[in-house]
Amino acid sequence: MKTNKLASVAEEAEAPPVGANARRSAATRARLVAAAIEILQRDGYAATTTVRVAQEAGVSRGAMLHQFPTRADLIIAVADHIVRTQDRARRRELRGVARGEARFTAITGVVWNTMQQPESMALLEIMLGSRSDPELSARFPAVMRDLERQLAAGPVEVGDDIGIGDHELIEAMTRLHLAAMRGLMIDRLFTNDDAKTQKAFELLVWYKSLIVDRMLGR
């Protein structure tokens, strides 16, 4: 399973690097990012040290430091990778839904689908861990701003398609839904009750249908 996960991360590179050394370096970097995601979602932020990540990835300490001189460098690279790859995944899934109200309604479920992935739990661990890491807390907000911008852009664009021009309201709804879904993920960590979590998410979807009706003047 771990080998497949490492390979999948390498396959997601936006463009293949040129030259044998560059390819080896990119492959090493991809293995380290994938290993960090595995440890973050499995064992938590505190356990995600550079030593453990190098061991998990089967990479030497020197190669690790060449790619990521500090733990913060590694964590920022992981967060950036998760944000970019999940944004691409959401866009791919939404392209399969008919434009208009159906696509606008589907956004919540698509985001929830990515929330179920190990990468989202890894990102949540980074969010919580950044509070106690001065270097990370200084750099991580920029990654989160990029994520928030990406998550808000889609609903605004699709909302325009169906005549919802109140962008501030759409952005507020997106922020509320995202916070609710993150809260459900944290709650599930402690309750370990997938059925109740899903039931709560379905209530969120029902609530969105009411808001959409109001936005469309129905």
Second form
There are 2 protein chains.
Amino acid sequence: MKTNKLASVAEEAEAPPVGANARRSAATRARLVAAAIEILQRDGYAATTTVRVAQEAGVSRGAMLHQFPTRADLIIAVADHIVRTQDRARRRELRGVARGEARFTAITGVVWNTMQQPESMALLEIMLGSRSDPELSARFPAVMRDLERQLAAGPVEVGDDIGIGDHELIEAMTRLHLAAMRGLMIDRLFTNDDAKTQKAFELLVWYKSLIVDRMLGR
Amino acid sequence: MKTNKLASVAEEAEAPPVGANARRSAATRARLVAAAIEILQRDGYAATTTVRVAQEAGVSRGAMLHQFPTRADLIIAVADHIVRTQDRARRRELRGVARGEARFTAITGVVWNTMQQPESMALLEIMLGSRSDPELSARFPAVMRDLERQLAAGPVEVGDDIGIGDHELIEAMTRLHLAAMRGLMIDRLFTNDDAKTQKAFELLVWYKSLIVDRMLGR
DNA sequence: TACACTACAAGCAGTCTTGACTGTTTGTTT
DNA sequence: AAACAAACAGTCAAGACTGCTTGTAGTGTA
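Form predicted together with a further copy of the same chain, following the form predicted on its own:
In what comes next, the whole complex appears, and the chain from above leads the way.
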């Protein structure tokens, strides 16, 4: 039985590839993924064509097709990369925060921080764009389920720590807050006023503190 | 000086076209817009090609090109139609609610109701999809500004009525709530569990009631 | 060193999409 | 009713996008 690469990789940092060929492959793939993210967040899903990605990455079309036989393969790789990278970033950032209520509160800010990255806009573009492609709409939801599991696990665990045992409520809260942040990303595309976006986010944080007070009977 | 058609039309219902040609035009345009909305919400922006829209509408390509010379013209017409239609729907629904705190609370539900319509998903697709097209990204933001004005006006006015005079707070609240609802629309694409979406929305309503209590010193 | 394999390069074919063009039918006006 | 305008129908050409194919350089292993 072969080892399940995807399942194990989520926990620890990416293992650096060994061997010259493996390094070359990894470098090429990384450049393509980075270029795709850049174009996705800047120009959107429809503008993210294979030709433009290869150009932006400085990679020949042949090399690209060798690494990612189809466009769907590239998009899935991009999505998967974003999900895994951001999960690591969130864990790293949260590691410095003491367990208990401080961590429960901090989670919102940590997720918000990752939302500021261009990767988040790229992922959002894929979320909506993938619907137009039968192959992607078949493969992409699995990536989203991974993401949802990652995002739900933390709050539920920390909620238990501080005495909020209602998992359904915590899950709804996580869902709502994530939705609000995604919505604010979209909103920002048209308002172009970071102060307003920031104020809306701070309101969300205030909401959360009110609810925690209420849940803990204060 | 010519009358400004766009400015006046927002307030009252659409005037029915007079004359056979005008009726034919209006009918053709309506069918194309409806077909575009259907495809947008079902298959996404990239799949909404001019050929497919014409087919779905049962309209020849020639007729389509006569009514909407370019694809951007069609998309803008769709967005504009959605914004105006939903504004009327919200006003109509809100008309039956007494002024004061009841109306302030009701606004959230009314907006949520319009979010359930396929038109909202279509508009969301346009929001992200338009970024890929230079012409659309030039023309579309104006439509969004209209929408934002519509959505902000109500809460500010009703907020004054019930003694919440902090316009900036009301605006941030409106922005956050709208963002949350948009986010929940996206979330629903991948969770496929309306109960969870509903629970998250109810949490948002609870949030709002807590904040109102706090603002009114209760 | 010989050989197989991996990674890359570049051109090509088929398909799709958009917008333009020509001609026809239907409506309007005088 | 005659002349004009508007709406519609169907075809065509240019360009773009994806994926395939053939050929080349670099790498690993015996």
